[in-house]
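Quick heads-up: it's one chain on its own, the form predicted alone, in structure tokens.
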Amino acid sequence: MKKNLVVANFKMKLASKTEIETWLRNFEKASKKFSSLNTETVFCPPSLFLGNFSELIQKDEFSLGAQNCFWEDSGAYTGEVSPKMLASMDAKYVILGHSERRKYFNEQDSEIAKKVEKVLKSRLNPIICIGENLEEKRQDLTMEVVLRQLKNILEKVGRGNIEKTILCYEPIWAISANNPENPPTSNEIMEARLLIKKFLVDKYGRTTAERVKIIYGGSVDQNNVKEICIDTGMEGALVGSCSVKPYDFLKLVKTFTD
């Protein structure tokens, strides 16, 4: 069964050891009573809160991810985190190409398609995020934007590999760290979905294209992801904000489990 996939990126917001065990605690008092069969959970904390998580995930409906990784293995690369590091702690998916990364990292597709070749070499699943930017969206480049970055990132990736993909779509200036006036319409989602939808058979065929789960990130929460995620047919969500609060994460979660 494909199940729908809710991330939490916890970004730098829990920036301390007790942060985060204050928030572990408060999770698992929220979904003690908690199980989910069509939905599962993915928590990207800091790399370096990885372990903290270890006992969290041993239910079947959590799992681990890493925030970001780099293209190699091992070496001398001061500061950078490897994806055979990241499997060595239990790590089964990392976000990839997030807009923050891009905004303030400056990464580019090609520096994006390095990670996704090497992480998939790993065993582990990329979740790539693509979308336009403000300017880009007033200047009615959405498609183009989002077209570009799915050929550039995905040129190398093969049949066997795209199912283990995750594609987000994630328009920069929705982000709630852009304050944005107001999220993507429907209208505008299901758009971009029904394109990414259509790259994927094109480029992979029907059969493969059905197989790649496509969710999406921007400013989601508790009180409108059913209306921009679950009602636009996305399978997913990347919660940004809303996922430092527990209980109100949590029931973000539960509406795709209802």
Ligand code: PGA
Second form
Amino acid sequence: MKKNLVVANFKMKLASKTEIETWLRNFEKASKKFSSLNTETVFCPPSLFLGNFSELIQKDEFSLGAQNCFWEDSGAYTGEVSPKMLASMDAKYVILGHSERRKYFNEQDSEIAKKVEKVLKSRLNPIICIGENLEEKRQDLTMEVVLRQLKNILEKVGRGNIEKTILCYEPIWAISANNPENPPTSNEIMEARLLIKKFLVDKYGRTTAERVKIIYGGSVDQNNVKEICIDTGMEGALVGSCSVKPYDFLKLVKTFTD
Ligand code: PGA
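With the form predicted alone already on screen, would you show the form predicted together with 2-phosphoglycolic acid?
Full assembly next; the chain just shown is listed first.
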């Protein structure tokens, strides 16, 4: 069965070991009786806290991911973390191409493509973020931007590997840190999903395309998740702000499992 995927992107919001431990305590308490056959929840803390989640991920429905990585396995790369290191810490997923990486670290599609390749070689699953900024949306360039990013980033990803890849439509302007007035409308989200699906069908064929998960990110919380993620046919969510509130986040996850 193809499961929904809910990804908690903690960013740098839980900013110390104590804050991480408090979050874990509360989430563990709240999720004691939680089980789900149709939804996998992925926790993506800053990499140095991956080890703190080892107990939580003993449950089948929970797994671990990173917020970024480098494209080499090892070597003289001060400050970087490799897919191989992440795998050795039991990570299963890596978020790549997040707009905050593009904005503050000037990451380009070509670098993201290299990271995706390496992550797949390391038997991890990349969660690739794509989406337009506000200016591009105003100029009606959403479809063009999404297609360009898909083409660039998936250029070298073949049929065997695309199934391990998760595509996240995350309009940059809709991320809560960018203070959007509203998230996109259901129609806008559905249009983006259909565009991504069509791209996948054209490149990989229908059967393979059906196996690729497409999720949505940008201001998702426990109140709007049904309308903007589930009713739009998305198969999961990338969640920033709401993920650092353990009770609200669990409510959000449960909406997928209902
Ligand atoms: P948000 O962040 O849920 O706070 O909008 C999502 C993200 O940036 O991945």
